[in-house]
Each structure stands twice: as structure tokens, then as C-alpha cells.
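Next up is one chain by itself, shown in C-alpha cells, the form predicted on its own.
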Amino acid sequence: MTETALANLQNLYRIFTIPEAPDSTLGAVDHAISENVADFLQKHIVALERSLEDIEKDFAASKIPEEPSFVSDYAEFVKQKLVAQSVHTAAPGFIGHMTSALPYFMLPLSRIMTALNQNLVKVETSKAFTPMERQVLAMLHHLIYRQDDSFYQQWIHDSQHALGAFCSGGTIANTTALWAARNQLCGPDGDFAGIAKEGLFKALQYLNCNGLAILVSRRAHYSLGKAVDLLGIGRDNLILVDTDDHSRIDMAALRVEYKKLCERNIRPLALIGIAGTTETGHVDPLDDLADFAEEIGCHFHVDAAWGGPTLFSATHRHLLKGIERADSVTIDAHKQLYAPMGAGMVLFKDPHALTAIEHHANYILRHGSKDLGSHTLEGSRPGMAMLVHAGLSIIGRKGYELLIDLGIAKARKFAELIKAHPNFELMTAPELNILTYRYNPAWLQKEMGQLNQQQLQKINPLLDLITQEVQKRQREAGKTFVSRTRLRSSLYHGEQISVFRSVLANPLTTEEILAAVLEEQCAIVKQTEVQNYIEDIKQIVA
């Protein structure tokens, strides 16, 4: 590493975890934040385990106090009651969920933001935000579709079209996506006032079809399944398609899966590619879906609610090749982009494409204003565009991308660690920085080989068991964490299986922690419960 990327390293981390000097402006909001509840976050949270049914019994009360209460008698409650129960997203050794540390200028800001309280939903109630919330989208505009300056001079203020839309998450995207694309495939055309007027009878009349279809990879989030119900379309006609050896998109299964769409006259409204599924961070062929999105003639969505950040990355942009050709493109900032929960977008590469889903109200908005509202599935809504601003701005480009290569890199390091050691197995290499593991101790390995399908359908359950009570046992200690998932494994004939899955976002997590991980899950491994599942496992194989 050179002298420059080093000391951007260093001043990375730092943002993490040094807060700038108290008598600074943006210093004095964090130290009357960072005293109180950003160092008992570090030092108290989960203190003492308790089980959710004993936390539940804090907050049974249904009735509304009757008298008021000194604000001191709340924050000591919600200290011991609420914080010293919460989980530690931000503990480097947290490594399961799609959850990180936040640069610490986070909490400073959050608080300017509650305190303004601007409403995006009109530009009467946030004259500066509007302007900034567009800004934010044209900047994530330009990261995917890298449009040349004179498109953003015409197209980010102006006040008939918007380049996307802010939402509070990649599931307020992706429907809002889908809800454009449905609504520009049923416009008013003709006798046809549009599916917006008229419903969707009138609408699958007007198509001389017998329904709409959303194509996918069975990786999809689950968020799509609620978009589908929601505009009406069917989960029965959300089709998930089957997957390769590398959890991509298989390709001859998406064509045999239209094929059987056009038997039943049933009309693809979306294909959508998935950039970083939620499960094991892998990347859809985004390329030949544009191909053949292009081909069958419906809108190209992209979901890249976890991997869109990759594109900051010059050495693994490649990854996410085609990306630039989908109509609408999914990227959540509250993930990978290091911003508190709360805040999400979907851009739309036609800046048109938002007129689709346009409504007005006399009495807040108004043709003609630059009322972000207008193109939104949510009315009221906080100004989190301040705090993606503030990324932007302080982290930039080249820090998003060290952030971004080090995530991967740390990916393939943890991969590396599992491999070598002999009583895990990985079950998905990361292709950015989610993977998938299981515990299988060696000499079992060694005799799996030998082992018939009955044998192996009998062991493949007790090892899930494992995998479910090591999880369980990790996540109540409260040390380190990973989550679970259950996936169809090519290395077992397409069994479904449990496995272990880790996410690798957070800047702060070590070598030394990946490998401390490995080894409370070892040790979990030989208490007596768990011992147990390991000697059926030796009378099968016996």
C-alpha cells in the first residue's frame, strides 16, 4: 500500500472512531450526543443477556401515563430498559447482518436534522433539502449511468421530472420501481385513460392479455413479493427462476420461464437483476439481462440495494457490468453507504420515467412546483438526504471505494480462514463481501465421499441443527455474531441446508476478530448439546 492510500486508511478509520475536537462547531453538537449515549452504546449495550420474553415484561403497559415525567427519569430508562438491550450493530465482531459501524459526524448531524424537522414532501417545508435531496439523486444518478454534465445541468431542478425518488428503503424502492414500470406499460392511450384511472381489468383489456409477470432469481428480497400484492399484479406471478452453481440467474431457466408466461398470455411487465442478493452477495449476468430485457420488450430493474456502492470501486466496478442499461436501478444508503436506517432510492435512468406515477393536491402539490412529493409512494418525510449528503461530501469517492475494496478483500480473507480450517466448510465464496459457511468436522468431511444419498439426507438435518444451535448460542453471548440462511447446495445434490452467513462491511472488524469467530463457534461446538447432534452423526456413519 503507498504512503497515500495508507494515510486515507488511517484518516477513514478515524471518521469511525475519533470525533472531531469539542470546541468545533460540529465537535460541540457531537460531545453533548457522543457523552451520553455514543459511549454507553460502547461500553453497556447488551451488558447482561436477557431473554426477549423478560424484555417484553418493560414494555407490557398499555395505558398511557397519566401524569407527565422529568426527561432525566426517561433517559435513565431508556439506558438500562432500552439501550443496554439493544444490539450492537456497530460491534466489529457483529458481523451477520447487512449493519455497520456509522462514521461518527452521523450523530451531530442526525440531531441538526430531527431539529429542523423539514418535510421532503413539499418544497414549502424544505426550500433547502428539495434542492439537496435532488442533488444526492443526481450524484447516485451519475455514479450508475455517468451521463455527461449538460444531461444533469437540464434534468436535477427541474421542476416537471426528478431522477429518482428517496424512500426510507430498498422496499419503498423496488415498489416504486415496479409501480412506474407498471404504469408506463398501461398509460392512456387512446380510448384508454390508463391504468391509474381505469384499474388493472381495464388495463390487461387494453394489453389483450391474461395478466402481468415480474421475472426473477430466486435470490430475490423478499420486498417483492409485498410490491407485487400491492400493485396488484399476483405472487403467483412473481416467477422465480432458477439459479446457477454461483447463485446467478440462470439464463436458459429465465427463457423456458417466459416461454411458459407466453403459452398462458401472460404479459412480463419487469425482469429484474439483482446486484449483491441478500443471502450470499452474488451478482445476476446484468449484461444479458439488459439483452434480453431488450429482447422480450418490458422494463429492466436492477436491485443493487447492498452491491450498487460497488461501483465506487475501480478495481471491481466490472462486477456490476450492465448495470448502466436497467431502466431503474435499486441502491440503499442506510447499507453500504454508511448512513443511519431510514434511507433509500431508486433512480430511473429516463428522467421522464416518474411522470408515470405523478399526483397533485391542490392544496400541497401543485403543477408546475419541484415538489419531490409528486413522485413518491411515501408523503411526509424526513430530510435523511442530509445525512447521504454528508457521505458524499466527507467520505467521498476514493473513500467509498478503500471502504468498498476493503470490505472485499476482507471477504476473501475470511473465505481463506474457513477453508484452512478443517472443521468448517464454505458453502459460497464471496463475490463481493457476503459469504456463506457451515460447521462439518473433518473427519466427517473425509467420510462424506464414501457416504450413500440415504446416509447423507439423515446427516445433512443434524448438521443444520448445529448450525442453528451454534447461532443461537453465539448471537445470546453477545461476543460475536453471525446470522443463518438456509440455501439449495450444489455440493449436496441441491439439498437445502443451513448454513452460517457473514457480511464484511464494517470497517472496523480485524483478522484477528474473523478468526475469533471461528473459534467461539468451535467452542460452542463442544458443549454437551451440541455434542450430542455430533455422536447420531457417528452412528450413521457407523
Ligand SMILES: Cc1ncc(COP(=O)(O)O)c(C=O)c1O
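Numbering follows the first chain given and starts at 1. Here, rigid core means the biggest group of C-alpha atoms that superpose within 1.5 Å across both forms. From a predicted model like this one, the values you see are computed outputs, not experimental measurements. First, how it differs from the form predicted together with the named molecule.
Remark: with the core as the superposition reference, the CA shift of Leu518 between these two forms stays below 2 Å. Relative to the superposed core, Ile534 undergoes a Cα shift smaller than 2 Å between these two forms.
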The other form holds:
Amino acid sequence: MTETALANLQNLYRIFTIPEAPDSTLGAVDHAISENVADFLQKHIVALERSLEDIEKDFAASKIPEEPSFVSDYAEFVKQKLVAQSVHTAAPGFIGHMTSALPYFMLPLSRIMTALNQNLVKVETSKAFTPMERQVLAMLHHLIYRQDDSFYQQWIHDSQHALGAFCSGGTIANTTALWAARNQLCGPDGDFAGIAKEGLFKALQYLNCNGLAILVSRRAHYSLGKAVDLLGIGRDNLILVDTDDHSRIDMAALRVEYKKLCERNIRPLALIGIAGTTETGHVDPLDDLADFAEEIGCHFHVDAAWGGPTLFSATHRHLLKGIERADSVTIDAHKQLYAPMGAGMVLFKDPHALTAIEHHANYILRHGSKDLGSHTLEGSRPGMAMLVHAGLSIIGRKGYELLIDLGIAKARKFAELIKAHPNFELMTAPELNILTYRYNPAWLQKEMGQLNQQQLQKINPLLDLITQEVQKRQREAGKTFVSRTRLRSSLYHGEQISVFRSVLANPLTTEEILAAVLEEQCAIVKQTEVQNYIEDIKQIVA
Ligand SMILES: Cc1ncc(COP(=O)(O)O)c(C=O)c1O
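Could I see the form predicted together with the named molecule next, after the form predicted on its own?
Let's see the whole complex now, leading with the same chain.
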């Protein structure tokens, strides 16, 4: 071996062993982040100076670098090009999405998780992490289903069963729930070896029907569209049922849709209730849905990716009444359990349910092993359960209760501010901690009652443009942030309307910040480009 080759090899070994000097740039970045994560991330929402197009230029090269480089050089790149240009989701003025501040202990603990680099697919690469993940699943199972101690003693570490599946997020959790439901409905029976073996075409012949369908409200998260696509059910068979004036599934409309399916000989595979819709945070009438699922004999799934932790709150838990009757429930830990990105769970009432998707392999996941990989859609998985375990242990039931109660109280306060402000219109009031609203000048709100349908149909699109423009400019200014979406509004005869969407989950968001969000929006409306839309509206009204 040449001297250079030897030096290269030694350098390569060093990467896996000795870090560079602690005062290196990487050390400095690490230090800056670890020292005071809150301060580091709270100053701005985004780095203002650069557009996404400009940032893309830093990531334009498509060739893998030929030569190795110093870690310190790379750390400088991270500092300049990534950290400085990332979105500071922890900022208390960032109230537009479901990603918020993390408790400080998540950062050092996640470093331990990375250092250990466990793989939860099998016990051989995870040892104590597997029982811990099983415990986390049991804790969440208990939060929902409240079985007695003997139940958990029997099932928590049972090698043949799992109380749920830990995964990377709500999308995989929802998909896993529907996968299990599908395989249960089309399980082996007589000559039919089951859908897992024979596929959907044979399953439909066995069931003697023309297709399978999933029923859920219009407010469903788009992950369900992906799930029905993957499972061969087809996006056309994800039946989106109309909602009532409170964004909850309309039970009468649900019955109509069910009847239509029966007429086409399509079998409902699952009925889904949403506990905390992504856009408005509303909760479906879960007890009524459980009754209906029982009546028509189908799987009842609750997508509680967002709202599940409301169960911690003695005050608000009643909103989710009926969730305990669900066959399966999705909860995202990276939402209101305040774990970092990449942690979701699906819990099953019946410990046998996941047997329907069980998978074994000879070199791992052997029959009778406690490997959790036999009951998950994903293969290799990190030890994220440790961070959820940390949250549950350190924050505790009462801590989460406080966080939930605070968020809901804050959303109500924000709704009051919006209602009290002459130039804003509350579009959906918060049931949990999400609300939607829009800018609508006081004079126009007064006029709107007298306007005819034709005028309204011209005005609402202009108000939509104002919402879109204000939201964009506010995001670009980088001080505060709300998101936006489009909703059918019962206030305007079911018309689709653009609205600001606000998610109040960051405990550090204050009432002053909420008032500042509205003030900033009013200031943006005064800018010429937005005023032009107002002038257009005035002409229509005149
Ligand atoms: C109600 C609901 N379900 C499912 C999901 C999907 O979760 P994830 O983004 O973790 O895959 C979300 C995400 O916002 C959600 O709000």
C-alpha cells in the first residue's frame, strides 16, 4: 500500500472513531445548538434573505464528490447553507403547522439514540429497545382502551402478538391499520388462501363483490388516498362523505353513501373517524360512527394522529368519546406528544389483529421470536420509541394534560381576538387547538348579507387572492407564520374558500404574539398590490 493510500485509510478509520478537536466548526455548531436550542431557533422563522430558487443553487451538483473532505469544512457548509436557511418550527410565532417546539431533553437523548444506532426490526439489533417499544405501545393502548392490568401482563411482551405498530408517522400508521383490516376481511377461509397469498382479484371473487371501499369524511388526511392506492382498493373507492356545519362527518350523508355502495355491490372495508382533522381540528362523532360500523359489520379505524393526546386531558377527553370502540387508532408522537419527526403509532384493540399482516423470514423474524419487524410495514427502524418513552416518563399524564389544555385555551383566545377584530372573519371555530379565519374588511362583511349570489361569486375569489397574498408575504417576512388551506364553507353555501389556518400547539406562543399575527396581516393588506384587490371588490359592490 502506498503512503497516500495508507493515510487515506487511516483518515477513514478516524471518521468512525475520534471526533475532530472540540473547538472545530462541527463542535461549535453542535455547541450552539445544544447550549440553547430555544434561543438558537426562536429568533426568526426563516432566514429572510434568500429565495428557494437561490438556495437550490447550493444543491445543484449531481455528482458525488470524488475526494473526501474535512468534517469541519462540511460543518461550515451545514451552518451556512442549511441551519441558517431552515424553518424554525420551534419559534412561538410559527403557528401554521403541526410541527412545534420540542422539549429540550429530546436533543441530548436523540444523540444517545443515534450513538446506539439500534435497529428495531429484530431483537438481535435492539435488545432492550424492543421491550421498551412494546411498553410504549402498551402505554398508548392503555390511554385509548383502558384494559386492566392482567390484559397488559398477558400481551405486552407476548412474542406472537403486538398491541400495535410503531412507525415513522401517521401515513404509515393509517396504511398499516387498513392493511390489517383488509387482510382480516379477506383472510384464509376454506379453499381461499387469503388476500395476502392470492391477491385482490381472487379476494373479490371470494367475497362475491365488485370492490372494496373506505368511508371517511371530506376532511380526511391525504395519507388515506395513498393507502387505498397501495392496498389495491383504488382512490375512487375512498368515499369522502360530506360534513356538517361543524366540519364533522354528516351521519345522514354517510348512510346515503353506504346505500350507494350496496347498490353497486361494493363492500365497505372500513369506516374511519377523524379525531382532530388536519385542516380544522374537528372531531367526528366517534360513538355514532362506532354504532354504524357495528351495524354494517366493518372495521372501525380512528385517525387520531393529531387529536389522540387530547385523551390526557380530564377536561377535553370527552370529545373523543367512542374512540375506545375503534378496532384501530393512529396517533402521531411527532405531533402532540412532542417527539421529534419520525414517530407514529397504530394501536389495535385486539392483540390478534396484527397477525393478519404477520411476516416471517428465516434469517430474522423467526416464528416465536419477539422481533417487532414481523408486525410492521417498515423494515429497519430507529429507536424513536425511546424518545416517546422519555416524553411519557418526563412530562407524564399531567404534563401532557397541561399542554393540551393550554393549546385549546389559546385557540379559543385567538378565536375571540379574531371575532372581536372588525376586519377578520372566523371561518371555523376551534374544537381542539386549530382554527381557520380570513381577512374580510368590516364594511364588506356588512354588505355581504345584502349581495346577490352573482356578486358573492365574484367577491369570494378576490378575498381568496387576498388570503393567498397575505399568507405568502407574511411567510416571506419571516416574523410570524400561519398556513392556508381551502375549505367548503357553510357560511357561503358550500363554496370553496381560502382561509388562514392556525395551529396552537407551541406552549411558548403568547397572546401578544397572536395579536401581532393579526396586526401584521392588517399591515400587509395596506400594501398596494393587496389594495388593488380591495379596489376590485369595491367596484363589484358599487
Ligand atoms: C389527521 C392526520 N392523519 C394523518 C396524518 C399523516 O401523518 P404523517 O405526516 O406523520 O405521515 C396527518 C398529518 O398531518 C394528520 O393530520
